[in-house]
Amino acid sequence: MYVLITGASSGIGMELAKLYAKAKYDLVLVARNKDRLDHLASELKSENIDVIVKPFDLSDLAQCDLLFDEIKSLDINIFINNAGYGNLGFFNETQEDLELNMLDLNIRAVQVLTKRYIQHYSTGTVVNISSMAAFLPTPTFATYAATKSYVYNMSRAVNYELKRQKSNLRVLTVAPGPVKTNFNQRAKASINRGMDQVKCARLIWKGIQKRKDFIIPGFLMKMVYLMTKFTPTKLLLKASYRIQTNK
């Protein structure tokens, strides 16, 4: 039985590797940089696990779908897309090109890969990691606020739709709020501050195995997301703006 992460080289997909290395749990490793996926690699062996190596750029829809050719014979009973990036600064000055590449990462692949594991697989769990981003436009991170924000209403309405369909499939949806990984330097963002990269993948561990729809790692992020339910819009922007000007 296997478990596939994304984004694995790094940061909250690395620490999740090594926690269900250590439940004993066989693993599929995808990333951009082989080396790294190597290296980790050789460390979880050490567990007496089977680890499997795929160096894909995901955000190549093309590369999705050999991805999956290479791996839709193995029993992957866990598949969590948790690749993706951020770029922080105002709309007008920040890269199109490098836009249109998140889309294509943070949500074409995540929609491609979610479909291509439901109508393969007739039991197991899709873990798609949104954002608390996804609650509230984001001044200064729009694009990534937007893209989060689509994964949880994929996520949550075809979760829905399996349990109506008496399907032993499930799709969670894992919303972090900041965490102390490499993401922030990708973002271009000066500050790294948030929850340990470690503490975080535990949560999300934990509520995966309890199969919970919806997972906010965090008692703080837990009442932030209810804040965002009740505050009008006009001054979740302004605190927004302000927190992300900060960074």
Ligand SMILES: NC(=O)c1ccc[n+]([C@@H]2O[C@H](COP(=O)([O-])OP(=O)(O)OC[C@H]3O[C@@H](n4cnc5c(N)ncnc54)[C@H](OP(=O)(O)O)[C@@H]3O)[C@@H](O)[C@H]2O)c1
Second form
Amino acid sequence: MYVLITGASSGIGMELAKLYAKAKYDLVLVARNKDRLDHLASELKSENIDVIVKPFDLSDLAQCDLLFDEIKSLDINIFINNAGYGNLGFFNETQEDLELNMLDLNIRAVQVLTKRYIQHYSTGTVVNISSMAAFLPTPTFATYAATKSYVYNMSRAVNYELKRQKSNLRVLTVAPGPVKTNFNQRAKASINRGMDQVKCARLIWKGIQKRKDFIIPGFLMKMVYLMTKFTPTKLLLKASYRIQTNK
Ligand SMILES: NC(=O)c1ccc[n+]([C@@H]2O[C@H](COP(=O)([O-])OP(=O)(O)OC[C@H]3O[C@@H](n4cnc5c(N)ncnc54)[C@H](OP(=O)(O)O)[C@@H]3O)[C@@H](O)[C@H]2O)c1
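Mind sharing the form predicted in complex with the ligand? What's above is the form predicted alone.
Whole complex next, starting from this chain.
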């Protein structure tokens, strides 16, 4: 039985791969950087599992389709759409081509791969990694936060449809708060704070094992989530602007 993880070459995806390898699942690892994937694969093979490396740029829809065609004969029980990135900056200053590429990876790839999976497989779980940023408009991270709102809303709604259809498929949604990974460096944030990536992956893993519909890793972030439900958007914007402009 295979677990496929996109964005497995670093951060949360890499830690999830290590956890599933320890639990003796076979793995399909996807990201752009083949060397990093090969290195991880050779480390994980010591667990006597099959590890397949698929170096693809998922911001290109044609490559999403190619990936799916290459893996659809495998018994993939868990498909984790984890690859994603953000780009910090004021909307009138950030690079448009980067933002459009972010939409392609954070939204279009997740959309297409979720659809392909639930149309092809009759049982299994898609896990879509959203973010706490999904729950509040986020100045200086406007586009990123909006992509994660899309992932959140699409994934929760599709999961509900599947339940009502009495399907054996599920789409789980994960909304991590800040995690110390390469994400911050790629987003051009000057600080790298948050939950440890190993801890975050462990909490996600537990949520997936329990087949939770929605996973927020960590008590603090669960409280923040509740707060976003009861705080006026005007106040949330003020708080989020202050946090973001200190990054
Ligand atoms: N870290 C946080 O604070 C945080 C908080 C909430 C949500 N998240 C979400 O968690 C997920 C994982 O992020 P992370 O924190 O683990 O960051 P990370 O360490 O930067 O990992 C991102 C992964 O995505 C892959 N990736 C990036 N662009 C890709 C592309 N075009 N095609 C295929 N793979 C690509 C990267 O590999 P290559 O560079 O080799 O392609 C890498 O393996 C993301 O969706 C992120 O939005 C992160």
